[in-house]
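A single chain comes next, written as structure tokens; it is the form predicted alone.
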Amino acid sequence: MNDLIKNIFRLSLFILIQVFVLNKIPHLHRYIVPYLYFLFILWLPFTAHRMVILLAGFITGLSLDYFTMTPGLHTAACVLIAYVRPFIINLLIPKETTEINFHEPSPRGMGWGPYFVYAFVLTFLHHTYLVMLEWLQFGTFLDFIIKTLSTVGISMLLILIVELLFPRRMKYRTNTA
């Protein structure tokens, strides 16, 4: 399947799951909010151009902001992780290693350890920024810390479940254009 069509399908699926399933779950607690839609940005191919990643982050956040009536909260957080993503990948995958030839980030391609460091750092950045933007309106600093940590925890659990239940087929990068 063409990468563009596959990524449009993924984006639509993640937004629909977030809006119609995860946002409809009765809150377990006022601090726990399950987010999974940003996994679309984490799954973008390694070879995607930086501007394409930023545009994908903007469209992802804007789509969720449209459905949840939050003016720019998710867009700002998604653009932040889209901007930081290439730096994290360059830290976790050295350029001189020849055995890393996979098309997109995954536990099987990167290994479970580096993949979860990658996912944790971007999840933590996304949720910290998102909760901070919400916290500016109301709440105490302790509420901010508790909500950030609990939301990161539940989101990492959801990412683990998705990676175990729906493993992606490995596609190797080639040197041909």
Contents of the next structure:
Amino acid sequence: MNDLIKNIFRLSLFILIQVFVLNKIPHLHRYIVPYLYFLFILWLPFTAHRMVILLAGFITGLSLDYFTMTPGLHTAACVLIAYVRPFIINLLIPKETTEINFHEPSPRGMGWGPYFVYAFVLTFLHHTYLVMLEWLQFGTFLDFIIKTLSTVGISMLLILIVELLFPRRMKYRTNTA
Amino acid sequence: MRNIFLYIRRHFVFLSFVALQVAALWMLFNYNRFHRAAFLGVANEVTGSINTQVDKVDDYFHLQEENRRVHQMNDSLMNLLRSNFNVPDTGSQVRRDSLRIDSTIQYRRYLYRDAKVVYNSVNFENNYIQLNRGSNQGIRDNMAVVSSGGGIVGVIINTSPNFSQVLSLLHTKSRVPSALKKTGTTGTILWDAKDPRYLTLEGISRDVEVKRGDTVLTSRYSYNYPQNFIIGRIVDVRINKATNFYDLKVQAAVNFASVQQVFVVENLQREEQLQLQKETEQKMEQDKKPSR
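Can I have the other form now, the form predicted together with the partner chain, not the form predicted alone?
Full complex below, order starting with the chain above.
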């Protein structure tokens, strides 16, 4: 399938799941807000230009913001992780092997260890920034710390479940076509 | 000059990152001005039509509770029917109220319109509800929203042609003028963003007698909310020693997670009331000057 079409399909799926499933689950606790939609940015292909990733992040955040009536909140956090993503990938992966052989970041291609460090760093950045922007408008400092940690925990759990349930079939790219 | 272009070319990604970040933060911190823009109105139409489709399925999961609420509301209205009252005493007369209700609008203060919730959340600190009626159907900002069971849900803050957004009571910026049913003492209902089942009542002085189970209604002095609609019941009474006011925990009358059918209440005299208030203030300003 064409990369562009595949990613548009993926984006709408992630947004719909975030808006109509995760945001609507019965209230468990004030600190527990399950976020998963930003996994879309984590799954963008290695080959995408940094500028494209940045714009994809902006669109992802904005489309969620329109549903939750908070223009700018998720957008700011998504743009941040979209900007940081290439640096983290450069740090974590030996460029010669993985990036040439695999299409996009996945536990299979990168190994579970590096993939989870990659996911954790970006999740942590996303949630810290997001909760901080909310905290500027309302709440105490202790709320901010606890909410950041708990939402990061929930998101990492969700990412683990998604990766286990839906292993993406990765074509091992060779030059033999 | 050449160096500037070189610099921009070299750091193009970083500069566009900064630009997008500034755009996002601008939207966030200028929300009040921004949400008037047509931009968000169009987005509201798009999210509204998607929400309506999903809501068609979601409705089936709340049918039982909704049915119960509507039946209770019907029951309370049935009890008000004239035919329920039998007057055996021959000395008393039944008199028809001479106030005209429908033939002229001038006596009517509140107008109810039905609407349906298409999107709703309780998990955030700032929750909004989307309704399937908009400015084309006569919905305007500052109209109150009441659930099918008669409890206060929130107030309209934004409308697009076919959809409108409600500032739920579960929003950190929500402030509802309210009063205790027993004594009529007025206070303010707000939300501490902790639990969607409980609200906080502030501004009740310690010398007022308050007990667990007391009912909290909307205040008579509000322009937006119709009076004597239930907000909730007091479940915990605490005294704030610093301010000499009560900290009252109120259990909300509405289950915000399952709001489905609602009424949008328009105060037809709101403009007149605001106008009067404005004119009074102007008058006082003018009077102040010569007397000095």
